[in-house]
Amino acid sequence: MDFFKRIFGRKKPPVPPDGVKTAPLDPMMVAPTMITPLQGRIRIGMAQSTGVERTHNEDSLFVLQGNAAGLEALPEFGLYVVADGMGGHRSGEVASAISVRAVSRRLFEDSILQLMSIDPVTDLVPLQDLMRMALEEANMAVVERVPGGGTTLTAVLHLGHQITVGHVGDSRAYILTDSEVHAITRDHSLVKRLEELGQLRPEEAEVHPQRNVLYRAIGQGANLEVDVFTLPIPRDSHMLLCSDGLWGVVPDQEILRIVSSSETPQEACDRLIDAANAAGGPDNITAVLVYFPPE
């Protein structure tokens, strides 16, 4: 069968109409040397589950990742947010949704969108200040609109060769290599604080009856203290954002085993959710997994 007919359903490339000097390029008219595959790009997976014991989902997530190539190529960018709501009468799911939208909008408008400006922008807000402002805005939105509701929130803004992390509560961000798993966020929970003070051993904290009590969360009051820091992107490693519905029931080493043995970040996320549900699924489960390739 003729190649053009087999691939495109016709025998020859289109001919421009009479009097027309230009026409859309047929794909087969483009020289192979003009087609440059985008190798070594970031790969992402995400998954959620209500869990076994819950009847509705109070977790929220947001994922945005992009690349731009050309004469003036932009740095790789990404925005990843996970929130775990709390509060009665479904106020937890409203609080998490509001906070994720508020943070994502602020970070997108004042960082990623500025990259696409035709005119150079010279008065950009430093990224750590921007992250702090975004979480503070989300906090005020929840305080005003969801009385009695609250949420954790962990956000990661990736621009070029660095990530900026904003964190409140006990959702977590991890860096996973082939052999190690390391939490880069610190839980703002009562038992974690007691553990840091030496009043609880890690094994006691894992089964403490107040292990889910937070001393810091979005929506708890007008003054919010936020953890914000910047790191180089973890080359040839994974970054995992998750709610306590995952890390609270699946041990770190099992998380690492699942991620290391999965073909793609999406497969890993699906398997992580299955593992949490197999362990009882006592809470909502959210996982966002990002693989940063080597340079």
Given for the second form:
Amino acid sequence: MDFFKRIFGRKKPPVPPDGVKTAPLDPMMVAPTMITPLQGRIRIGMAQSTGVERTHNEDSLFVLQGNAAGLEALPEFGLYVVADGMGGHRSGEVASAISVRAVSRRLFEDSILQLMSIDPVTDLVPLQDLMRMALEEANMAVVERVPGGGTTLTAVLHLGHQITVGHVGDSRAYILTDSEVHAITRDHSLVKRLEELGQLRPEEAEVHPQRNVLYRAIGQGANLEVDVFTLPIPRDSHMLLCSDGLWGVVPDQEILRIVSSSETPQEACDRLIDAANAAGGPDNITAVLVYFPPE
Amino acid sequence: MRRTTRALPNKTGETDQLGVLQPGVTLQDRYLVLGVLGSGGMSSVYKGRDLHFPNVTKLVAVKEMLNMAADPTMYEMVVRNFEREADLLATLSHPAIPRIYDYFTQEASSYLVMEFIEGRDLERLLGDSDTFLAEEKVITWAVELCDVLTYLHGHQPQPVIFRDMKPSNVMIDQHGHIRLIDFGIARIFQPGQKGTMIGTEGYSPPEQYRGEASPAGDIYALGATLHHLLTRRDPRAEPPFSFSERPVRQINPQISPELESVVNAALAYDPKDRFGSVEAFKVALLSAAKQTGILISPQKSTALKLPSDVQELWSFECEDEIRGSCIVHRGILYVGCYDNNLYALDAKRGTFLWKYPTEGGIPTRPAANEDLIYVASEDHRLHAVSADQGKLVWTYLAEGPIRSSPTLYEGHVFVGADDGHLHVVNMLNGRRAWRVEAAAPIRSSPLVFDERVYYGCESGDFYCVDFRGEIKWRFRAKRAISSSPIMVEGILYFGSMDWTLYALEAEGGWQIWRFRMGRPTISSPAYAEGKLLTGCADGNIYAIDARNNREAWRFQTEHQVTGSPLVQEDSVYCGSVDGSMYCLDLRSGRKRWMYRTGGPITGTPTIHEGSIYFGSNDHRVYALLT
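Now show me the form predicted in complex with the partner chain, since the one above was the form predicted on its own.
Below: every chain and molecule of the assembly, starting with the one above.
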């Protein structure tokens, strides 16, 4: 209960005793000791564009990030989702939108909200099972409501020191350090598979006529298999979630150059979108960039 | 004809919105719908009754194609595809192919009326049990499937390519024979366009992605189906064309190498490397069956003893069982025994140096630091003795037997006891620094990391406490946790008597995944190359992918595995209650060697300068050259 009071107990702001209007303090007047220096914080950016050649935007994104401080504080948490819809008659945009909702809702309810409960909750579903359930729910929602529609979906749930990734399709999650960029997800695309098997060289895969063909996506029947894994958060590094409208057009090294030369994640996202459009913008573009500070 | 889909098993409750016919509906004044057999995508299959036979119940399967295509071209295409399936079936006549009785269109739907097959499809059959199918049975079905494919491929005027061989399309009828169902092969396919899907489902051959349909494709899909049946690994859950990454015998060692190589040949990536025809496939199956004697006498003995290609360096006999684990410190091996003694032996030669008597059995592993050896005993005490001569330095008294192995950390010994406390004792003088209570006896060895102590107890509670003894978080398994935790990259792993291996985030104790085994476990996991290794009372040594809890392999010993695995380079060493020490290949789980002792091995081995050391309940300590 004390915990509750601490959070919600302050009903009214204290009335200034002399009735004088409050004004911001001159920062120079505030003694430095009054400010509890909070450690480096997670910073996020996001951007989206329909692109040059498309008339509809079928991509969806969802970003939620939480911080707390104090004794017994909640761990830092975040939820980041990118989905790239496909299918005619608006079904792509509906598929990606309802998938993002279904996944976010399930993860929010059963992980983040549970963290906030005052009594410790026992018997929680393991995070990886939860991630799988979330994506399967999205899949059933699309199968039932959007026949003919489908979507990729890449979701990252950040809790404390770990991120748990759920992934279907060919949107990507990257980790970017100062000097390196690597995808942590595996495209569920035909050409990627042929490339893994040594049947195609990467440069052939880039121009392959079937490079958009997926072998797994949300909304393509009930036997959905989802890639789920957990990693420690990448300290002093960026995590990028993006649709193929970005990675299919802007080379990895260029993405790295833009991210590491930008002041903020938001600036980086804006510049990434610009770069994709400058390169022709053949598809919808979505980017979500998260910076995790050093420990 | 009957079809089950994993797709929408509970569809009946919400069928109205999808336009599925309700029981009681009559089509063409002739076919009374009795129920839904399966539904998915644009088609549903019903169990029906033919009312033209009023005096008997003649059952039929009615396949309905609901045409929801809005686009006229698409609509046409859907109708044409369905008609093609009807036309094709009408021209086929084979005992393994369901007969077609009728075809008609009513409102927006088309219907095929077919023979009703009583039985289960192979996917259901697999799902209904959790054991491997017998090799003999699978070969018998495979031969029948080859026969029906031979018929289809030899069909005149045009060969018929089935293109959709998979367990859910094969029924086993009430006579035990296979029946091929679902000739609705056509899938809407628009190569190159964004968003086009391919219905690979894991069974289709690589060339089907290029739109090629050939007998070689059916051979591949049959190979994929057999692979699934023999391994129980659903290819739809794996990347396409990845069968070679999970050889049949690695998953199911019962299968003969002959059958495995037949399946491999059918699954060759290049169609030219597969069997030239289904007949050749069948001949290979029959010859594999003959070589292994399956078709002649199913009870051929395969009791082939492998010679141990590992050499005993020495062994030493104590006076009672050795249930705990040993350590090697400065060239001396220390091991506790149920004769109450802590033994010190020369690690190279196995010669006796000294023994130190406690007053109880020692089921734990000693710990060493510089000149002191710490050993916990069932006499309620933690003993510190000199490493060179075994002279008593101090003892610490708990209020119950100590069955937890001590952990040393920054000048302190951390140890759990049956008195339900975690004790923290000064390493030099044996004085208690602090202790903290748990809900039940603590028999796991505490893990100390970054000012936090992690340990499980016999009530199933798992604790994280700080150095003031304050509980930071608590997790509860359903049964005792005697397995000791390990931590890798901020994630804790431990087993429980509730048959589960847990992965918990170390900061807050959230469960990341759990892996269910066949029995309880008290084995403490080991980690190497992204894999967790653990023993289990179900007799298996498991390797589990730490990232996503997928089973990489398992190795079956002949009795419970209560000891813990040890990984050195690419070898896993683990003892079993069957009396043997096993050395397995870390990547494949294949056995490199085994060494038989005269009693159960319940401790964890240790490796020192190329030798492996362990105790056995046959009273002996063994040193083997690896």
